[in-house]
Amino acid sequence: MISFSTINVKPLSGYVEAEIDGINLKKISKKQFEEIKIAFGEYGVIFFRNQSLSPQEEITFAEYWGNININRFFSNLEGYPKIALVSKEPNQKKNIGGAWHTDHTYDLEPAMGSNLFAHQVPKNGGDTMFSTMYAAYETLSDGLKDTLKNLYGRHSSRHVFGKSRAERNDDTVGRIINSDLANHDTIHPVIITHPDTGRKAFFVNPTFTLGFQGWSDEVSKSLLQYLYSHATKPEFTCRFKWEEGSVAFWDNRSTWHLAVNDYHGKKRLMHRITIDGTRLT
């Protein structure tokens, strides 16, 4: 059991997610920085409630962490570019990141990590769900560990924010932006080693992962599937409910998540900000 001196730190489930208080993130010591770092890698989700940050603030936050990536396809805070808005209007029906996913798998040097800071939430669901990637590799058989560890699986952009997803002309116009960037293709392996905790976790994820290297997309689907429906079974999950000013950081490297869309005609407003990464293998 991990023992903290200058934060509390308090699990929401078996694997994955834990809430940090008794911490101010306008002013974070040496010393308390370390102990989230810590609990960061222990749990691959943390949060914060009652936090009331400008947009300078949440800047200030992020970069802790290291370089801001700035988002390709979704719209920005007006005079802040590296402070993405995942929102959602009472009229619209379509919300942002409704399917398992993690962030920017199509790059070659993955997200190392997303910030997303609550601005305004419905009373009633707009929930977000996580799931652990370490627990999910580990509970694996030995044989299918052994299948697994050769595979590479083939990532892209282009089917979900690409040309095809622009003429669907849903209402996630303007909220969606620059198909015409949507053109990233990677490779990465599917069985990663965690370059700051040493742990093996899956890489692939629904929304990113077309098929494994040297497969058909058709050969490669029966076994995505089983790694999807294993991977997201509810031991391995945890849901947490926003408040305005709460806050999520969470591991792109060893976790999954989805945002619930269960909350139509509400409006819920989101800035995210996303930490560049290192190439995995």
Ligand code: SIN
Given for the second form:
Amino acid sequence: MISFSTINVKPLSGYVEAEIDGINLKKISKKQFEEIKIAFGEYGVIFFRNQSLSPQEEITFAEYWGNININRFFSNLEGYPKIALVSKEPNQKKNIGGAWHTDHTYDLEPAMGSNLFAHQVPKNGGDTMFSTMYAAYETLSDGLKDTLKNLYGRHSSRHVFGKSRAERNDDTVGRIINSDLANHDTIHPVIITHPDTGRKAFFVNPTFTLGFQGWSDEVSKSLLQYLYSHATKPEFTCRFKWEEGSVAFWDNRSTWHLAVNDYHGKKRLMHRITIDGTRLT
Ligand code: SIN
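Let me have the form predicted in complex with succinic acid (SIN) next, following on from the form predicted on its own.
Now the complete complex, all chains and molecules, led by this one.
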């Protein structure tokens, strides 16, 4: 068990997720940030409650982690192009991020992590679930690990943010933008070595991965389905209940997340700021 001297870290499940208290994100000391980074590496997603940050303070906190990566498909907070809006109005049915995924895997250098700042949340519902791709990988049989270590996944933005979504003309119109820029496909190893922790993790996901390189989508599907159901076993997951002023920062290289869409008729508004990542091997 790691011990911390400048922050209080409360793990929220067996494998993933911790809440950190005793900290004001407007004023973080060097030592506190060092410890926050250690907790982030260990738990994959960290939360803070009762924060009250202006948009500029959200950007300042995000920049502690690295350069901001502007999401080209989400609409932005007016005057703050670095802040993407993740929103759902009472009259809308679809939410953003409602299926298991990790952010920006359609890019050659997928995002390192994402900050989410809760501005308006329903009294009940609208939680976010997380799953750890370390434990998902570590608990596979040796034979399957051996097969996966030589495979690459094909990832795309086209089927999620592209023309076919725009043509559906559903109630994400205005929230999801730039369908013409959804032309990024790329490949990543199915098993990556995390660039900071050195641990191995699964790096395919149900939203952006189309199949394995050299395999058809159809043939890839049965193995991917097995991996997805394994990676979302309850013991690998955790669920966070938001309050206004809650802040999350998750590691896109070692976790998946899913925004639970169970609050129709209520508004939910989050600000998201995503951080640049590196090519994964
Ligand atoms: C996302 O997928 O980035 C949004 C998650 C959430 O709204 O809970």
